[in-house]
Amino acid sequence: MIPASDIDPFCTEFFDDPYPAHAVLRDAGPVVYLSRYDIHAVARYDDVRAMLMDWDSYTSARGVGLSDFAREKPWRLPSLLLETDPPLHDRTRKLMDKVLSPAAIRGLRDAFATAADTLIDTLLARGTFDAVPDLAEAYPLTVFPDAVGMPPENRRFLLPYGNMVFNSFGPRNSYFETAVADAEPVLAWVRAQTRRDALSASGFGAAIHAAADDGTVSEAEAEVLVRSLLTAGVDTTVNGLCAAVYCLARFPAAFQRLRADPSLARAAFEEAVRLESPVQTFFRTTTRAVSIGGETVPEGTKVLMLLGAANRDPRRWDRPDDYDIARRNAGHVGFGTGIHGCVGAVLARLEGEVVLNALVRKAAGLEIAGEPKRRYNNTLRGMASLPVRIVAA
C-alpha cells in the first residue's frame, strides 16, 4: 500500500528547511501520495533517477510542472526540449547538443575566465559584498548573452523571467502569482530577443536560426528553442554559483582545499550543486501503469521527482549532508539525467568552474557577513541576498 503524506512541498516552510521532509518521505517508501495536491512523488535517489531514465513510461510530453497539458491549456508555450518526447525531442535535441558542443564551449573558456579574473578583482577591492547580484547573477548576465548574441539592454529581465517560469512549474500559488504580476513586459522583451533580427551573426541564438535555414527546424521552433536556452542557460548558473559560494563560506577547509589545489574547481561546483540542488523538483506523468519499488502507480498520475532529496539519500550517498569537494559525485541528478538532463549544464559547469578558480587564486578566505535570506520559489532553491566577507591573497 502506497503511504500518504499531508506534506506541502511549495509552502514557506518547507522552502526554508526542506530537509526533514525529504526524509520522512524517503524513510516513508519508495513512492508516498501527496494528499494536498493529488500527486505522487519519488524522494530516493535510486527511484528518481530511474524515472529521469525512463521517459517512455514518464512522459515529459504533458508538462514538467503540476499542470497536465491532456487536461488543460498550458499556461505558457511548453518547452521543444524539457516538455517533448522523442521524435521531436530527438530532432531538437541534438541541433542544441550541436550548438553546445564541446568544441563551442572550449572557445568560451578563454573570455569567460577573463570576466571572472575581472570580476573577483572588482569583489576583493570592495572586500564585503552581496554574492547573489553583485557575483552569482552579474556574472552569468556579462557572459551568457554575450555567448548567446544578445544585445546589452535590460538583460536583468532574464532573471523575472526564469523566475516566472519556474515558479510555473508548481501549483497556482502566491510565488507563481507574485512572479507572473508583471509578466507582460518581461515576455515581449524576451520573445524580441529571440528573434533572428535581434541577435548577432555570431553566438548560440545566430546557429540556433541557421538551422531553420536548412530545414532542421521550423523559424517559430528556432524562436522557441532560443527562448529555452535563455532559461536554461541563466537560472541553473545563478542558482549554482551562490549555493556554491554559499558552501565555500560555510566549510572554509574546503575552502583552502580549494585554494591549495585550484584544478578542483570544477569538483568544488558539481558537490555545491549536488548538496544545494538548485533545481528542486520536476515532475513526470506516468503513460501507463507503472511499478515503483513494488507499489503500482496507474496510468495518467503526475509524480513528483524530488531531485534535492535524492541528492542527500543516504542509501546513495556517503555523508550527504557534508560538502566534500573531493567527493565522487559523478550521477548526482541536480542538473537531471537521460534524455532531458538540463541543455545549460555545460555552460553552468563552465562559470561555475573559471568563477570558483578566480575566487580561490585570489582570496585567502572567505565568511558569511551577514543574515541569509531564501527566495521562494516552486521549483528552485536558491538565495535573494548572501552577504559576504573575502580577504585578498
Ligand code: OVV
Second form
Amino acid sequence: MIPASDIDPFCTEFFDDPYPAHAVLRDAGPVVYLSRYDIHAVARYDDVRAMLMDWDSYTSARGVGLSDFAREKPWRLPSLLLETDPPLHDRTRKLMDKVLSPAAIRGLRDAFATAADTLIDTLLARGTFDAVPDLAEAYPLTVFPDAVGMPPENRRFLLPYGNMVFNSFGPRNSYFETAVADAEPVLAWVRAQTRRDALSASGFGAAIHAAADDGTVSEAEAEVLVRSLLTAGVDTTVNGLCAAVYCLARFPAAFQRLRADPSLARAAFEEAVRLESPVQTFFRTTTRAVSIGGETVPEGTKVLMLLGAANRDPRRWDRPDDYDIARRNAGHVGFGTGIHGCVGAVLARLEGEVVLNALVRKAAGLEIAGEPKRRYNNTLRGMASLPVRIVAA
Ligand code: OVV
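Got the form predicted alone; any chance of the form predicted together with the ligand too?
Let us now look at the entire complex, which starts with that chain.
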C-alpha cells in the first residue's frame, strides 16, 4: 500500500517551513501519493539517489516538472540537456562537459577571485548591506555573463527569466503566473542573447557555437544549449551564495572556523548546498512499472524527487539540520547525480569558494541585521532579502 498525503509541496506554508512536511513524507514510506496533484513523491535519500541514477526507468524526456510532455505540449521549447534522455542527451551533454570542463574553469579562477575580493571590499566599506541583491545576485551577475561572453547591458534580465523557468517546473499556481508576467518583457532579449553574433569570441557561448562548425550540433541546437546556460547558470548560484551567507550568519562558530582556515571555503559552500538545497525538487516520469522500496508505481507516473528532504534525511546524515563545514557531505544530491547531475557544478563551486574565501579573509564576523524575507519559487529555495552586517578584520 502506497500511503497518500494531501501535503502541497508548492504552497506558501510549505515554502516558509518545508522541514516538518519533509519529515512526514520521509516517514510515511519510500514513496507517497500526493493526492492534490495526482503524483508520487520520494523524499528519502536512498530512494531519491536510486531514482537519479536510473534514467532508463525514470525519463526526463517527458519533462522534469509536473507537466507530462506526453500529454501536454511543453510550455517552452524543451531543453536539449535537461529534458532529454540518451542518446540525444549524451551528445549534447558531452559538448557541455567539454565547454565547462575543469580545465576551462581553471582558467577563470584568477578573474573570479579578483572579482570576489573587489565585491567584498565594497561591502566591507558599507558594513551593512542586503546579502541577496548586493552579494548573492551581484556576484554571479558579473562573473557568469562575462564567462559566457555576454555584453554588459541588461544582465539583470537573467533573474526574472530564470525565476520564470524554475517556477515552470511546478504547478500553474500564482507563483508561476506572476513569474511569467515578470519575465514576458525579457523573453525576446534572452532569445537574442543565445545567437552566435551576440556572444564574444572567447567565452562558453562561442565554445558551444564552435561545435556547430564541426557538425556536433546544429546552429539551432547551439542556441538552445546557450539558453540552458542562461537559464540554469544564474538563479541557482544566486541561491547557493544566499544559502552560504545565511548558514554562516546563523552558525557563527562555523564562520570563525572558516576564518581560522579559509581553505575550508569550498567545503563550507558545499555544506550550504546540502543544507539549504537551492534546487529543492525535480520530477521524473516512469517508463515502466517500477518498484520503489517494494511498492509498485505504474508506467507513466510523475514522481517528485525532494532533493532537499533527501539532503536532510536522518537515515543518511548525522545531525542533518546542522551546518557542519567539516562533515563528509560528498554524496549529497543538491547538484543531483547521475547523467543529469549539474553540468555547471564546477563553476558554481568556484564561485562559492572564492566568495566565501574573500569574505572570511576580510571580515571578522557576519550577523543578520534585519528581517530576512523569503523568495517563493516552485523549485528554488532562497531569499528576496537578507540584511547582514560585517566588520573588517
Ligand atoms: C538544470 C536546468 C534548469 C533550468 C533549465 C535548464 C536546466 C535548461 O537546460 O534549460
